[in-house]
Structure formats: structure tokens, C-alpha cells
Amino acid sequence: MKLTEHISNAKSTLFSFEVLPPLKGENIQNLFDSIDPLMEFKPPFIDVTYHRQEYMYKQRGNGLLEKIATRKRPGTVGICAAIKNRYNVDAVPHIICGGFTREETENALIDLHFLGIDNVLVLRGDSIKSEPNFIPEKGGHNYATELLEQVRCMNTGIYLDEDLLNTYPTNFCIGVAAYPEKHFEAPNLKTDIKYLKKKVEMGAEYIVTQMFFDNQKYYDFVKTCRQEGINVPIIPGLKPITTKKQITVLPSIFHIDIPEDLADAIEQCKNNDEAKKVGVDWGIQQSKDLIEFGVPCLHYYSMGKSESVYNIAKALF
């Protein structure tokens, strides 16, 4: 079922979460162990992230450095199939620009379509650690709008091979990402929302936000989007704080603010166990306020660990 249909059919706020594919060499049971407890809250869909390949340099016997590509979390298509088969819920794969040619993207989308996957979240993706700026794969996409256009074309039966005859259209419900505190590469929020509106006009049917800890920023963002004519569902993305270190790490990585009250509470914690409890308490109150606001779904970034998300959901659903 399409994600937008889940939302339109729901009588109350939905619960969903995002998982990381297992690291290369890990058993898929590790993933199932993190998902199993959260199935108590009947998520209609589960997002599956994708991490593009990175590069490392290994010194050889002759003293020269060899550039080696590594994929730490392969198998998104397979993971989606496994989730759909085991839990009978919709899996939502993240489709990214980085690391893929247009042909590789098309092949992945065909596989997902064959598996009955109805939803995709279209993202540009991050630059790799060894590159200061995002560099697309040769023959790939520079921007999420280009990737979105490829998915939209496939939804109308247009494939890369123009000579194909009697093609069948795919039927993906397309989601995109948004940033209540703006994308760090955007010069300002107004510009960021302008490009978000363009994605909706191109066919994006729902939006999932970056994590935030101040609900007012989400409320203001939604208001601005509605004023600009963006009327698709805007799903808030949430992440509970689980360690003391995260109040400095998360702003650095994701370019977000931590409210003073939350930062002060975490700083007063003696250890990570206390910080995790503060994170759960904050997450419960944040979620309650969002439900009262009328959000269509609460989407949690579990980062592969379900305990805090479970404790929040237990208090709400």
C-alpha cells in the first residue's frame, strides 16, 4: 500500500521508524532483533536507509597507496524484501544519488517494483568523508530533483532505453526529505523551501523531516510550507538522545540545534544511562505535543537500536 494511503486511512497518528541495514558480515537476525519489539505498535511502514560506498587508502608493499571502495551496509533491496516477507508491512527504501549511475538506479527500482515495493524516499545523499563536497557518480544524478524525475518517468512507463516497446509503468509513491532548520548547504530557509516546492510539483507525495528537538521549528516550517502551497503530508522525524556525547555530535553532523533545556539536562547527567532516560522523557513530551498538533505520523530514527524508541512508543501508542 502507498504511504499516503496509510495516512489517509488512519484514524489517529501513525507510528513508524527507520532502520539501518546490517553491516557487511553481520547476520540479518541482528536487524530483526531490533525490529521485533517495535512491531507491538503496529507500524504500517518501515524505512530502510542506504549508505553509499566509501573509499579507503591501503598502503602496499611498494609504498604506494591503493584506493579501495568499501560498502559497509549493502543489500537494501534484499532487506526490504526480508522486512516485507517477515512482518507483512511496507518497506520504504531510501534511493540516493551518490554512488549510482542512472542505469544502476533504474535496475534497483525495477527490482523493487517486482517485489511489490510501493514507496521510495528519494534523496541526494551525503558526500563521502574523503570529499569536501558532493560529487555524483559518473553517469549519475547531481540532485535529488534529477533522481525524482527518473522515478516519475518510470511511473509513466518511460525507461532509459528509448527503444523499449510496450513498457509497463512502475507505481511508486515518492517521498522526499526536508529540513525545518534548513539544509546546511542552502543559503537560507526560503531558498530551501523553494526547492522543496519544486520537488512536490514534480511529483513528491509526502515529506519526511530531518530530526529536530524543538517542536516550534517544525510548526513554523509546516506553516511556511502551507503558505507556499506545499500541501502534502509532512512527517516529523524524531530521534531520542541516548548518550551524553550526542548533544555535541548531532549538531555537528546534522546541523541542528539542541534546545537549552535539553542540553542542560543532559549535561547534568552522570552517565549515559541517565542521559538515555532524559532522552526518552524529552521524546515522550515532544511526541505528545506533535500528536496534539495533529501530525499524520511520528517517524523515529532508531539508528539500529530500539530500546529508547520502544520506551517512547510504549507511553504513546
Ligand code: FAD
Given for the second form:
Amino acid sequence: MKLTEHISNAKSTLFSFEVLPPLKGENIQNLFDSIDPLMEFKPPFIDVTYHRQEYMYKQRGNGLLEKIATRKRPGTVGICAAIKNRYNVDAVPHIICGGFTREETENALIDLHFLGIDNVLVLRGDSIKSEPNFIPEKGGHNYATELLEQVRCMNTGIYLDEDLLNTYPTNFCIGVAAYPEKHFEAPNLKTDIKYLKKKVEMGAEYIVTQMFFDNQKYYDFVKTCRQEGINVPIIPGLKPITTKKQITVLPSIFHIDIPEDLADAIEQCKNNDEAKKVGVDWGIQQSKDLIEFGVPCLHYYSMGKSESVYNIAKALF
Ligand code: FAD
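Output block for the form predicted in complex with this ligand, input the form predicted alone:
First the chain shown before, then all remaining chains and molecules of the complex.
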């Protein structure tokens, strides 16, 4: 079912979460073990992230370094199929521009369509670690808007080869990402929201936000989006803090602020178990406040560890 239908059919705030594909070589059972407990809260959909190829250097016998391309977390499409099959809920694959030609994207979308996947979260993807800026694949997309246009075309039966006859249209519900604290490359929030509006005008039917820890930032962001004429659901993304280190690691990776109260509380924790407890308490308060505000869904970033998300959901759903 389309994510927008889940939202319009819902009688109360929905619960959903995002999982990462297991590291290459790991058993999928580890992923199921992290999802199983969360099924108690009846998520209508589960997001599966996509991780592009990276480069690493391996020392060879002759002392020389060999550059090797590897995908540490392959399997997004297969995991979506496995989730649908095992839990009978909608799986939402993330699809990205980075590392894909248009042709490869088309083939991936065909696979997803054949598997009965109804939703896709369309993203640009980050640059690979060895590159300072995002560089698209030759024949690939520069921005999420361009990838979105490709999905939209397939939804109207337009494939890359215009000579194809009697093409069957796909019917993906398209989601996109947004950043209440601004995407780190955007010159300012207004410009970032201008491009977000473009994504919605081009066919995005819902938005999922980057994690944030201060709800006021989300409320201000939603207000500005509505003033700018963005009227699709804006689903808040939440990440419970689980280690002491995260109060510096998360801002550096995701370009978000940790409020002073939360940072102080985590700093005073003697160990990660205490930090985890603070993270859960903060997550419960944040979630309660967002439910009161009337958000359509609370979307949690589990990052492969579901215990804190479980403890938050247990207090709310
Ligand atoms: P875009 O919308 O393309 O925006 C990128 C930047 O370019 C922004 O600064 C924007 O203001 C600007 N911009 C947009 N359009 C234009 C235009 N036409 N002309 C000029 N400037 C423009 N990454 C992964 O690799 N895999 C994942 O699974 C994944 N999941 C994510 C899920 C969520 C909910 C979020 C919030 C992020 C996720 N990311 C993921 C990270 C994301 O790929 C990065 O944040 C990336 O840097 C930006 O992606 P985007 O889709 O927002 O890009």
C-alpha cells in the first residue's frame, strides 16, 4: 500500500522505523532479530537504507596498495523482499543517485516494481569518503530532483528507451528527504526549502526529515514549509542517543545540533548504559510532544540496534 494511504487511513500517530542492510558476510537473521521485537508496535512500513560502493586500499604482497571497490552493505532490494515476505508490511527502499547510471536505476526500479514494492524514498546520497563533493556516476543523476523525474516518468510508462512499445507504468509513491536544520551544502534554509518545494512540485508525496533533537526546529521548519506552499506530510525522523560519544559524532556526521540540556545530561553519564537511558527518556519526551503536535507518523532511526527504539515505542504505542 502507498505510504500516503497508510497516513490517510490512520486513526492515530503511526510508528515506523529505518533499518540498515547487514554488513557484507553477515547473516540476515541479525536483522530479523532487531526487527522482530518492534513488530509489536505494528509499523505499517519499514525503510531500508541504501549504501553505495566505497573504495578501500589493500596492501598486496609486493608492498603496493591496490584500490578496491566494495559495497559494505549490499542487499537493499533483497531485504525489502524479505521484510515484505516475513512481516507482511510495506518495505520502503531508499534509492540514491550516487553510483548509479540512469540505466541501472531503471533496472532497479523494475525489480522493485516486480516485487510489489509501492514506495521509494528518493535521495541524492552522500559523496564517497575519498571525494570532497558529490560526484554523480557518468550517465547518472546530480540531484534527487533528477532521480525523482526518472521515477515519475516510469510512473507514466516512460522508460529510457523511447522505442519501447506498450510499456507498463509503475506506480511508486515517492518520498524525499528534508533537513529541519538545513542540508549542510545549502547556502541557507530558504534555498534548501526552495529545492524541497521543487521535489514536491515534481511529484514527491511525502517528506521524511533528518534526525533532530529539538522539536522547535521541526515545528519552525514545518511552519516555513507550509508558508512556502509545501503541503505534503512531513514525517519527523528521530534517533535515540545510545552512546556517550554520539553527542559529538552525530553533529559531525549529520550536521545537527544537540540541545544543551541533552548534551549536559549525557556528559554527566558514567557509561553508555546511563547514556542509553537518557537517550530513551529524551526520545519519549520528544515523541510525546510531537504526537501532541499532530505528526502523522514517528519514524525512528534504529541504525541496527532496536533496544532503545523498542523502549521508546513501549512507552507510547
Ligand atoms: P538533494 O535533494 O539533491 O539536495 C542536495 C543538496 O543540493 C541540498 O543542499 C539542496 O539544497 C541542493 N539542491 C537540491 N536540488 C538542487 C538543484 N536542482 N540545483 C541546485 N541545488 C540543489 N544517504 C544514502 O546514501 N543512503 C540512504 O539510504 C539515505 N537515507 C536517508 C534518509 C533520510 C530520511 C535522510 C534525511 C537522508 C538520507 N541519506 C541517505 C542522506 C542523503 O543522501 C544526504 O543527506 C545527501 O547529501 C542529500 O540527499 P537529498 O536527497 O536530500 O539531496
